[in-house]
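Presented as structure tokens, the chain that follows is alone, the form predicted on its own.
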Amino acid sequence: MTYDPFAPEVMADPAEAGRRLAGCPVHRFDGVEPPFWTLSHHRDVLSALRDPATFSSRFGQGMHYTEEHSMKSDAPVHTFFRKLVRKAFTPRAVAQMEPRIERIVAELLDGFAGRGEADLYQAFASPLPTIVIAEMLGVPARDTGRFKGWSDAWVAAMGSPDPEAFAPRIAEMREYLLEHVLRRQELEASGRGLPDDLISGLVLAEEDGERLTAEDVVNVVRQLLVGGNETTSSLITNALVRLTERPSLLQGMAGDPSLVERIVEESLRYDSPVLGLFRTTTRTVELHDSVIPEGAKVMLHYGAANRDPLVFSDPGRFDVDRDAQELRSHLAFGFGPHVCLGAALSRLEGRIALRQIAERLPGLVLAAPPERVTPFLLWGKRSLPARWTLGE
């Protein structure tokens, strides 16, 4: 069975890869240096994900090996450092960031809502998501362009074939973050009050004695922030691009909370903004008649396992009206100690983001084709045209 993660037609349609993969549930690709083992069952990947004994995160989530540190090392490192930030994100926390998550997309939308057109992604999808991050984690909104440049080119290293050409990117986002943090650390070192957000917190955070450096906090805001983004935006354009399709559903939504919460969820699961995350082996691996060596590197496929019809009733059909059970078993954020931190708050920015887009922007429709995010193992848009009509 011939299957390319990188053949334009599987770039252009990720459905694709499940179509290819279906009967071949564990595939080597030779393409790539290291080559890779690809999971697509949805059983298989939430084993794997259940089993980070097994398939563990050390070596990095992406196609490459790199150690990791913190939140994406494996235990106990891996609990140590969630449990020094979860409580930023409990369900408690996240719903009182509604109303400003609400104003925020508000202000963002009189920005151009007059206009009968934008690229719904440069001037919404975009931004919106990493203002909200940068605003938790009490870094500079004005500086958010740079975030989601630091941010792209982040996971873009992450699935390149050639990670060094990235390094001077993230390097500077290194450097401006640290210097955030060394100014909250001299903040305490001389008694004075520290800002009250998310770095600080981790600045001030001890754990059984223990305190983190400047790089342990670095390490953990810079996976915030770029995780904080990447989703979100391309939640919001993948459902946009959906209900331009369905116009019926993009009328019904401004008054109908559950039919939102029902168009996040299925968007989640047709169009999973992650397609598949990686893992290294720490044993050799015997799955459907293949063998995985120790030490190989595994892509997880989200995208493939979200569309595998022993779990989703006609998986090629964007349906809201699933079974509630069915709507949420997919793994568009992962699953187990890894499952991603930030999920609740980014569904609120989807939900809060769809309804004041219908409400806003009647008859809304594309303008022109959107662009692919670049990343193989992501799926998004980068451009989003689109135009709607302007009241009398």
Given for the second form:
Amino acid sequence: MTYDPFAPEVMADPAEAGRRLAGCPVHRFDGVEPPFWTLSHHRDVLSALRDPATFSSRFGQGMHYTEEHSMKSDAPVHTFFRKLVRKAFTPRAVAQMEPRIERIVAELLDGFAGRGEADLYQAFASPLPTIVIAEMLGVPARDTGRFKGWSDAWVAAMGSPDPEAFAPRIAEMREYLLEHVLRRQELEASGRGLPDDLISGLVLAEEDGERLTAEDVVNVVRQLLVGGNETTSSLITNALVRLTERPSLLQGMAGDPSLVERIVEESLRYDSPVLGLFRTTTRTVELHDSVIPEGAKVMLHYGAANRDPLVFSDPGRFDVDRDAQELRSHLAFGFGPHVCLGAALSRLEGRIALRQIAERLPGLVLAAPPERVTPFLLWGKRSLPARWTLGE
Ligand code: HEM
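The form predicted on its own done, now the form predicted in complex with protoporphyrin IX containing FE (HEM):
Shown next: the complete complex, the earlier chain at its head.
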């Protein structure tokens, strides 16, 4: 079966391509170096996620072999980092963010709601998660524009045939973050108080008497930026596209928190912002009469798994009335030891964003076809021209 993840028709409609992949559950793609395998059945992707001893993160989660540190590794290193970072993303910590996110969303909408039209990616979905994470990290709001450029460069490098092209921007990001970390370490060494933010939390956090080095903190923060920004923007833009196709859902959201929640969940399944990530095999794997050699790069196709008819009834339908269990069976946040740490935060951002948009942009419609984000691993919009009705 021919399947090229970079082909224009696959880029334009990855879900449809994922459906075709179902007929070839272990697909080998030779169009890049190294070649890679793709698993697309829900069951196989889940089994691989549950078996990090065979499907290792040790060489990165992109399509190239990279020497990874901190979170992008296997136990016990990964477990150590995850325990430390998890402390910042407890349900309580996330719930505390709610009023701030409500405020940030309202302020962004204040900036353009009165105009009757805007690019909702540029004006809203793109800045929102960057501002939220910048506030959590404790870096100046004026720097959020630079954050965005850096995280985009990192994501682009993961899915690019020439990752070196992005090295200068990635180095710039590292220096910027390192400066913030070192400043907090100096404050601590001199006995002065540290600001109450996520970077300080990571600098001070201890697990079994051990702390993170400055370089470790930089790696973790970078991962939060890279993992949380475009993905959350995509959740919002993808959901908005589906909602403009279904005005009754848009109208129904006001005063129905359960509907907002179900829209977010179904959007994550139907339009998974992360279409897939990679693992590297630590041994030969035999699956569906195919052999994946040791040391191979394997893409776990979350997007395709989320359209698996064995798990989701009528998977090609955007259906917010699926039963609760089915709605939550998607793998949009991965599963197992590396399951997304920002899931609760991004769900919260998504819910607040969609609800306020429904309230403040009545009669929302697309003004032009949206454009897709460029990395093949991701699915979201990088432009979303829209217009709405202005009140009297
Ligand atoms: C809709 C938005 C998001 C989606 C779809 C998403 C998706 C994912 C996925 C699929 C993984 C698993 C990676 C793997 O297979 O190994 C992951 C991991 C991760 N995500 Fe998210 N993410 C989102 C938002 C966020 C946010 C807002 C943050 C933090 C600010 C975040 C932080 C992380 C971290 C730290 C990991 C690594 C966890 C580990 O390796 O132990 N994500 N995310």
